[in-house]
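First comes one chain, alone, set out as structure tokens in the form predicted on its own.
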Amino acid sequence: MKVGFCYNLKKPADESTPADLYAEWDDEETIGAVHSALARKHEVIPIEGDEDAFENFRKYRPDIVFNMAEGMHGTSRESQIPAMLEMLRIPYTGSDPLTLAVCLDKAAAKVALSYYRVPTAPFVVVLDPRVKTRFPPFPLIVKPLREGSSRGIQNRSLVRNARQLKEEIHRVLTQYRQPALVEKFLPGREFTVALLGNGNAVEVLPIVEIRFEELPDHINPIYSYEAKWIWDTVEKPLEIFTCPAKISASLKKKIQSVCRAAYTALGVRDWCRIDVRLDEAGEPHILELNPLPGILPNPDANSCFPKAARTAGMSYDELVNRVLDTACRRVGLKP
């Protein structure tokens, strides 16, 4: 089978670009690993997810596309490649343009979750700091509305007073040029959950817990950009994750249930990683959904979806091909 492989190759940062500009894009090691995994069974056609992508899809006409492209510009950047493929009637892995756009917009996702009574923390969206807004009680966490890979979430994003809140809202509005999501901070344990499949066949992989006590002293207990990309490195990996999470059977069941509900409510397809945090009473709440999850191949990189897959007995190559096979079955292709 001819499998298109669409991705965004991470560019080297320079002094003129923010350090986290390409945080969501994939490096050569990851792109090479996914290509190699797909090539075990299929003819692979690599296609960069750039302005030439549409013509390349039309030229090569793959049977299906393994999509990892995150995009760069626009409020629905993750939807651009799937929208092109739908126009060309080429099937692809993962969620459709609408689901990708909603999941990228954290407020839109939380509104949808709330409608379906899936628990998520109270929040407000700030477009103009001059407009009087009623916020949830402190402490609060301030995030860019439409970013992933912890982009824009720094140690300082957890705020405990009005001055810090004002500063963080200003930083998000000016640096990221998008609204700020201000959310009640949930003080409990945090988990990330990998799911595979569709409909009644969705499988929840072993749950990963993020252990904030392994971060440097006096650091806020959040999975910030610094925690993800600066303090926890391949050269000096932190023992920040436990998989499977050491939790009771009842809590495991609750986390699995709330993640399945979120997966269904947002119309996710094939695979997704979902971030969950416990509130004061120990009840799980959805933080966000990642329908284009990162899959770094090096175990020392602490990439959570491959970590969960390894714990479930799946190799990296098996994980990649499992996603492809799942999409093939959904669209009626023989894997």
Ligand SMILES: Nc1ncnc2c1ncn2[C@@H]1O[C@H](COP(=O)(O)OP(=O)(O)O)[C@@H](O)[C@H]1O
Contents of the next structure:
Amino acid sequence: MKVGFCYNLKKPADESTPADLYAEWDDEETIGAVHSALARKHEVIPIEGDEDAFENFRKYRPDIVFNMAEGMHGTSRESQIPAMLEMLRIPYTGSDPLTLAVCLDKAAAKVALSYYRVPTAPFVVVLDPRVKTRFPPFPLIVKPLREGSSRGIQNRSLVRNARQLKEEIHRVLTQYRQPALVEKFLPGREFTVALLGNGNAVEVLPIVEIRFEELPDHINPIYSYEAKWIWDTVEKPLEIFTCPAKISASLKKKIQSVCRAAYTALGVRDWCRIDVRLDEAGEPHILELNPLPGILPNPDANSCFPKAARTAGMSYDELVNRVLDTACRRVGLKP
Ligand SMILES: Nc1ncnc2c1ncn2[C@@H]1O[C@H](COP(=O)(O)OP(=O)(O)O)[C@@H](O)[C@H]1O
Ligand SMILES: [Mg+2]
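For the form predicted together with the named molecule instead of the form predicted on its own, what are the coordinates?
Below is the entire complex, every chain and molecule, led by the chain shown above.
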């Protein structure tokens, strides 16, 4: 098959760009690894997910596109490549523009989850700090409404009083130029769950637990930007993940079931990584869905989807091809 491969390559950051500007984009190592995995079985046409993408799709007309482009501009940036492909009637891996846009907007995703009674923490969205708002009780977590890869979530994002809350809302509104999502802080254990497939054939891979005891002392138990990208490095990886998570059979069942419900509620296709946290009573709640999950190839880079796949006995190349084959089956293409 002629497989298009669409991505955004990280640009070198200079002093004028915020350190986390390209946190969502992929580096050469990841793009190379996905390319070579696809090339084991297919002819691969790499296409950068930029302004020229539409013309390139039109010129090369791949049979299907493996999409991992995150986009840069606009509130629906992750939907732009899938929207182009729909216009051209070229099938692609992963979720459609609507699901990608809704999952990128964490509040929109939580509204959909709440409608389907999938547990998620109470929240409010702040667009203007001057408007009087009733917040859930402290402690709270303040995050940018539409980011990923822990962009904007720092140790200080967990707030315990009105002064800290005000500061963090101000930081999100000014630094990230978007509304602030203020959410009840869920104090329990945290997990991230990789799912693959469609319809009745959705498979939940082994659950990953994020263990905050591994973080430096006096640090809040959240998977912040510092934890993801600064304290945990390839040179000195933190032993922050356990996979499979050491949990009881009943908790495992509950987590799998809320994740499947969230996957269905948001209309996710092919694959997704879902973040889950327990409340004070030990009940799992959905934090967010990542329908374009990160897949760093180096096991020391602590990337959770490939880690869960490895635990399930699936190599990196097998994982990439499984996603492609799942999409092919969904659209009726012979993989
Ligand atoms: N309501 C919450 N309660 C407890 N921790 C939270 C909550 N929301 C976010 N966090 C912490 O912040 C981290 C990043 O938040 P998340 O919503 O997953 O954003 P991102 O898209 O950046 O991954 C989570 O992995 C978790 O550790
Ligand atoms: Mg997350």
